[in-house]
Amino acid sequence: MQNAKMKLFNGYDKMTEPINSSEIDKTFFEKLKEEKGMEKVLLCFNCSGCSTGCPMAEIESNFNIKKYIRMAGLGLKDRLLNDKYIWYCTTCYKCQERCPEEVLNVDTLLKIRTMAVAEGIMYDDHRAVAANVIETGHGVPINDKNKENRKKLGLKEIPPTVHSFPEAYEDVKKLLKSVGFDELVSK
Amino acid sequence: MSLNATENGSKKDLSLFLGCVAPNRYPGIELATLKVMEKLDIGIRDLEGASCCPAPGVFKSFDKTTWLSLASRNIVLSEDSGTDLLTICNGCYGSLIEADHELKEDPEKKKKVNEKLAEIGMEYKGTSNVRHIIEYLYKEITPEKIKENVTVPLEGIKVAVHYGCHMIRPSKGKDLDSVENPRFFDELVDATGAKSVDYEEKMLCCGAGGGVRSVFPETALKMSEKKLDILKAGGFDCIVDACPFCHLQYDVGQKTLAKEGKEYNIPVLHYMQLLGLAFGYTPEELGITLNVTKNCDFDNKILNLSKKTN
């Protein structure tokens, strides 16, 4: 499941370690605020309210939106950027509507994920989703079984979509290579 | 309920945004929008050549830039055929209204987009809507028509109604109903005779969204059997979603859990589906039958209340 590049979330057991001042990256928290609105972490005052209501924390306990929140804050990149618990987030957003503040939290969280993958911090079964969008279009692609059920609907066999036209596939696939997709998931 | 009809657009033909997981997963839900829709007599319109959404928390977390460019190219489709952009997954319905949002919103972003699809000969107008299938018929059609053309009052099914996360959050521009308490799907499947009960939970994601049913699927699925958990005590006929994402985590993970001595048979319907029942189609032409979680005294329940009728 895991490439390579993730040994830099296996054994990463800084988590619960003393922050020293050397991890803080001032430049990280200028680039996360070029997204609109991710300026907002610095409003967090620590009421918790995200944190409380998470459906995720309940199941799985290192999942802490509102110390990924602080953590975006104080610029501690490679914590955040390494953390593999930053991908448990079901992007819910029950969170990003209570929070007091109005503190994009999923928004941001969302943001320095694409930051780890930029990196080239990715599990490789989300590479295979992107794969997948290269190869095909689609997230989920048609198999032999949907043809069949298609069929049996009285659907075509094939969906109207990329999978039905060729020059539309080649639209998409184009587009993602002129923004860098293909090579961004391959790194 | 205080959930208006759109000012601009609103009656403005449909294309049909299939995504990913209902054409090639649960064509049913597909098929049962087709003949929903005819029923209702609302014209739509394949959207041709659409591609993935993309699926919001996934891309999103990927790259923003390729989130959007694919987006828009999604509704440049409906644009240029002169419609609103109909999805029938909450997941879709997100990304693509959230990418329209920002696009109409930000000059800057839709100039930079723009020079993407430029070079596949398109351009983003900003002169379509997104919309989901059930804002839709309960703004535009209204629950009171959808009665009218009920022809088996589904009369005795207790159901459950899974609104999903992204059907209304984030709630930024979507206009609907409250995010903690809302009745705008309650009421669309009380009009079929069904009746919509509350439970404990109604408003938890069923756990599949944002990249973890991929990668961390055990944990995706503990965060939907704490709902098959309630919804089993609660003895509940079925489950009514919204979003074929949503379906298949309920759907498959029921499978799953069965393996695990954990026996729940809760059938899993779109709405689309529980429609097409209320107007007289039988579960095997809605492609309820084709769910990996089979419950026959479901079946046979739906068949009797056809033959009460007929």
Given for the second form:
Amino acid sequence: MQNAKMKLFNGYDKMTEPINSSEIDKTFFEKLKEEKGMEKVLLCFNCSGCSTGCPMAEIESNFNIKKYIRMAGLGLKDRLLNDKYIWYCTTCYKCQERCPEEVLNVDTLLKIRTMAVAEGIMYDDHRAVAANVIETGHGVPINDKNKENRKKLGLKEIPPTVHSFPEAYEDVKKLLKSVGFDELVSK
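Next up, the form predicted on its own. The previous block was the form predicted in complex with its partner chain.
If you are looking for partners or other molecules, they are not here, because only the chain is given.
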């Protein structure tokens, strides 16, 4: 870190970008590791166990969980929180289960996403889903098209969510308000 610029090693030349030392936020990793187990990010030795067989990496070459783990350990907060690909993880946990060092890859990425949202970094599509949760208690709209699709799949028109239990929606609203979800979405 003494050089003004460093190279981030992640195994893919096309994804290797120079890092300016001014980009390193020394408090970022400290905040990240407040959550139990996150300190293991520093144990990653780039074995590629997490990337090999990742269903999202097979579809989207710009998604690389090991890159994000390395960036987290380096404190590249702004790059991480503003990287659209952090939202591509399907949370299948395959990478986490394969890690020989038991790095909490998915849990770390989820924490990074949470930190991004707390700073108001949220894509319009995510805001729309969040707004639907606030408005109806459910992320997927239960409109005529979705009811028809559910019927075609042999499912009930209305899923066993707050749509089936309207009295539960009041509890969902209280919960969302108590954690400040509505405020996060409005940032």
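Numbering follows the first chain given and starts at 1. Superpose the two forms; the largest set of C-alphas matching within 1.5 Å is the rigid core. Source: prediction; values computed, not measured.
Large Cα shift (2 Å or above) at Thr27 between the two forms, core-fitted: No.
Residue shift check between the two forms, rigid core fit, Glu60 Cα at least 2 Å: No; that C-alpha moves by less than 2 Å between the two forms.
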